[in-house]
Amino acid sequence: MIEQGVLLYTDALASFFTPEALVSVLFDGLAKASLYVMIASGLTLVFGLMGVLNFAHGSLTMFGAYLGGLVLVLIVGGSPTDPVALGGFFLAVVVVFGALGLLGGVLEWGLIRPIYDRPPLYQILLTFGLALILDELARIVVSFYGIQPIASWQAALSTKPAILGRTYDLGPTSLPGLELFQIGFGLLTVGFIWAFLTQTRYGLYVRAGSQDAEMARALGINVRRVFTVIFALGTGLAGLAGLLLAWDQAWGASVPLAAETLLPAFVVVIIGGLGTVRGTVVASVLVGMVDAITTWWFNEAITFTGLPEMFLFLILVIVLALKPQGLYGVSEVGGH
């Protein structure tokens, strides 16, 4: 038995270590790392650069899910065509990030702002509370309309074009399309992010409401505003998020997605270190290159179907035992 099993890694171990399995694995891995990004880079300016703990991060991209999935269905409907999915998913970007962000921008001046100065016993509470409200929401609002809300939903799943369902050769081995556009729009959103914090006015304005509010608001600027922006451009790259999920067979819109993105969102920003956008990249990267490895063992050689899920959180306990404050973190962050 024990000889068995150690040939079984020994074979194992050798097919992981063929150019075929590496670059697969690489590329997986750089496809898990984007869907971190998305999912926690909303998370990461408004945790980050407010200090505000926003529970109902994963409800919102829910909503985006299911926003998402309702445009590219009345677009592009059962049977797309390439052109006419790939053109309704970009329009379906610009109808869920401005709705979103709108929602976020509205939940911001009505409910968080008022609780700024109180402990953030009071955000965790409300913003908990916002997650129930809006997950049971969607819920009935699903149910209403003769949609599963615990299973993905096919109907957006099918507006997926055939370009992204074929595998394409690249070196040694084939990918999914799928992943390679997950892996462009990752990269698009982090260029995005970083561009408008370091190379416009107003990310000049957030970095300095969010280092020193009281110096910021004597210099002019007005940081309620701030605020208010950054809390709605968080909210909607959490719907863009869930959007590019809506596609992804592994995740799909449904009402669960809330909590299943919430908790990887948290991990990636707390490794990465509060008020940093490069070490949530950082820890996306490395999460993601982490899930790809342990999730190709799963499937060749071990039979454990929590391993990916067990990794990400011994990657938490590793970084806060050895640099609690993350890998890029400050000691603090949020300047309200």
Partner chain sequence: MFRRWVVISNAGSGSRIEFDSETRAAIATRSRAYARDHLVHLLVLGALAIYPAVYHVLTNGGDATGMVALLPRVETMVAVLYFGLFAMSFDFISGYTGYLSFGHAAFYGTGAYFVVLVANGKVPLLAPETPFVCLLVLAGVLAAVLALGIGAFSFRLTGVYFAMITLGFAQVLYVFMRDWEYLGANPRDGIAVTGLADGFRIGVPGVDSLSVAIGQLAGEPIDLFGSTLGASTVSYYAVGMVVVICYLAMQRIIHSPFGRVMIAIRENEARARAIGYNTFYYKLGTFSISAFFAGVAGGLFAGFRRSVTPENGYYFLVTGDALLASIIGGFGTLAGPLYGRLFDEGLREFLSKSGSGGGLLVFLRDSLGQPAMETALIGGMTVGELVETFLNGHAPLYVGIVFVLFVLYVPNGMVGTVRNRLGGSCAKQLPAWLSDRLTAIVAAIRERVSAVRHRR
The other form holds:
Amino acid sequence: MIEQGVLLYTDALASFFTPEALVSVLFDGLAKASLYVMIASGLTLVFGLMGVLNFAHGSLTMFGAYLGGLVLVLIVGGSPTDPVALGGFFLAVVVVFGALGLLGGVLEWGLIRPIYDRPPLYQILLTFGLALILDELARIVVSFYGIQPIASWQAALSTKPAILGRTYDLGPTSLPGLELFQIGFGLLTVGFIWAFLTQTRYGLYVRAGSQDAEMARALGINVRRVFTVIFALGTGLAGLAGLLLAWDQAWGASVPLAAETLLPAFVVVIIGGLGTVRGTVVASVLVGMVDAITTWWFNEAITFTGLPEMFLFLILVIVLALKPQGLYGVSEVGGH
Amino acid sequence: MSLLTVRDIHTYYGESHILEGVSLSVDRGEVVALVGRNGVGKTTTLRSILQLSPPRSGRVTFDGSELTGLDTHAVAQAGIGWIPEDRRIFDQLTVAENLRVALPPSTETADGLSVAYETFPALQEHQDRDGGDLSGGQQQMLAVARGLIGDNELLLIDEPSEGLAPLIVERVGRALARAAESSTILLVEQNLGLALDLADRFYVLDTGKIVDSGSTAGLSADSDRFRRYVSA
Amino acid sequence: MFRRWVVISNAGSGSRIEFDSETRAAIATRSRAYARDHLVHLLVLGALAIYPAVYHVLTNGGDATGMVALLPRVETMVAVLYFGLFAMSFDFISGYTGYLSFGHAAFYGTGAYFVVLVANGKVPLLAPETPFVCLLVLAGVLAAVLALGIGAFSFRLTGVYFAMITLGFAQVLYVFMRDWEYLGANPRDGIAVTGLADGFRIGVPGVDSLSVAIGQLAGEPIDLFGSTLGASTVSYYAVGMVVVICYLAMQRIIHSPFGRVMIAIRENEARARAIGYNTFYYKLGTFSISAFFAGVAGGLFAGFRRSVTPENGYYFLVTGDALLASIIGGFGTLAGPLYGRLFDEGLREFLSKSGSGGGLLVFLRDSLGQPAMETALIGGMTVGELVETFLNGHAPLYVGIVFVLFVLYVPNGMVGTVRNRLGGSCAKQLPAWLSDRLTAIVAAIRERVSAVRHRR
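Moving on from the form predicted alone, kindly provide the form predicted in complex with the partner chain as a structure.
What follows is the entire complex, opening with the chain shown before.
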């Protein structure tokens, strides 16, 4: 029995270090990293500036998944041509980003802004309550339309264009088109955030405000309005993450998606060092790669189902035990 | 009419009463020094004017309009600049970015920055370095420059010479003297020599109250009027 | 308390063992003060003690549908008690030292799994028949040891990072227990007691006449003074007794010198360290003590329900529920979280169908009648459909709204707000406040009476 196990593991080890396996794990990891960047980047922006760890972030991703799926189903319909599907997707990007951003702005303005003078714990608690409300509202609406809220809603899967459904040959292995699409979308998003923060005047205000909000105010920056804009941007990004999951067989819209994306987003943001975008990108790649590797091992050799998920939290624990403020962390963030 | 009027303000940190009815005024074009020992409320007075530590009672008016109750950013936009005691450089922004934050949106960036670089050529040399990597003296120059380029009518300057080498104190002093030609300044300063050189008038603050004031003309740093309230 | 008396007697009269009159007076004053301090505790205990009887009377009257809808069932109250204990243990570390233990479910889940696994013969060296009371203590000890391990890593961190590393540990355990096949046939669905038919007994270990079995089905009714206490009522008292003992133990610790260091850490840790306390060990000790009680709470939960799932034992939302109860009841008040949980559970049961004994939904169905329910509203939706859509099992929506309102408008929670009003802890101030009011009322009445007399 034991010998068999040893043999199995050495076999698996040998097949892991083949070019095919390594390349496919690499791209799988990058695709997962893109998803992690998408679900975590909005959270990072909000935390970095406002010091608020938004517990409702996952719920907003879930809203984005349902809304995005709905837009795709309505506009694209079943078995579409590629241009229609891709065009519909980018229309959905606009709709989801706009709607969720607006929702986020309203929530910040109406609920969080009145309690900025309290310790950050209260703002975090508020988003926790908000998450309960948003999840339950989603459950009510979804069940009202006869959709099972627990199971993932697969209707949007049929709007996936054929070019993303097939695989592409790349060196020694072939890769699913959807993975490449996710990598591209993740890169675009990171590029967009980077450009916003470093190349625009507003981005400069955001960076100044997240380092020293009081000084920024004394220089004439309306930091509260910057908060609202960043919260809106953060929720918009959360929504886009949900949309991107709509074509992924492994995810799909469901109410539990809120908690399922919130926890990985926390992990990525925390091990990156709260609030730094660079840290979040690096952490996403780290977590994505570990996820891909452990998933491969689970598929090939190890029977423990929870392996990838357990490693997700193990990385969190190990990184924090070694670097108590995450990879790129500074001791104080936000502050207002 | 005074550019800035502070009338009987009371400011608290939590339950401790820091300012117990401070009143002062600054006329357009004047340089006014606010002196006193550590911990008597000089910095708090500046913070109260900026509404960073809003007074519980009393009024602050600037150019005829009420500042009390406004948000700090609105106070700043009304034309008040602040060069804080601990410099408050944005560590992770470059020197150029630190300056750009202070420029009013309408200003052309290049013009705005050139003013700062003329005054402190060293800043131009380091314009792409992070603020946190500068030496203390360079950070102070950056803080002063950031206050000067903001197109402000009134500058609130807190301890600009603190902890600086004499050579740099001199350079900062020259920059402030030049600034004094074109703008109004309320200066908090421990270095009485520097304060009296720059200022037209002075106020002495002691444990939250103004205890003396007058013109600086003919006064020297070792004057009896200061000895009681300002430790050497 | 005892030590102080001895100190007083030493100071007053050297090494004599007898107390002098001064000391006796001091003792008398102190015990009066002690009794007054605990008056509120006694009142609360009394209220809790008569609840099953009150519930029985009120819900069996003539027209009792309203009461059935409003009052939590006795079974629910059992859940309020054991989860309230968990929430109190969460408050013990989070509310008193300021370190948010966001992975506290690890200890609750461990206590619960431990009890079920022992009963199923899955824990080496422990027979399934091990007395439940011993299991509770062992569950607590196991959780406390686990906390020492987790805390040794985690207390190098502060703030959000501390909250998150403890969350990380708890989630690792959650995934592990969810997928570890050794635990049972289908660990994802949780595990139930299969190896033991009898109920778990609370009382003197091994003496059947001095202990009672708990559980909704496995518990046993008891005849007492000619009336029969149902299984739920018996469980309510048995679980309640353990919870009260645990509460008093935590309350003593908080009022001890150790507790003062805990609070000093919350208020200003750097200063506590500067005075010379090794705060790391104090934090670790507090964490471990709070984990002990969380483990006991988990053990009670498993003992009563006889099953546990990863979702209701280890998942991070279990900690979330404790946080909810603590905020609503009052963060850093110890007793508050119990009332918070009562409020939370009461609201959940009142608003959702899950409380089949009553609730608003059933009440509306019964009292509105068929015609009213079929009245069409906007968009052809009937009242019935509307009620079903918004009330059927959607309690978290309303709990969330109440929670947000608390955060916005009652940030100190129920107990904390009362405490601030009174200017001290409820146990200390409430009696004085009440007697002041009472004296004032009595004086007012007297005045009235004498005024009336004068007029005559």
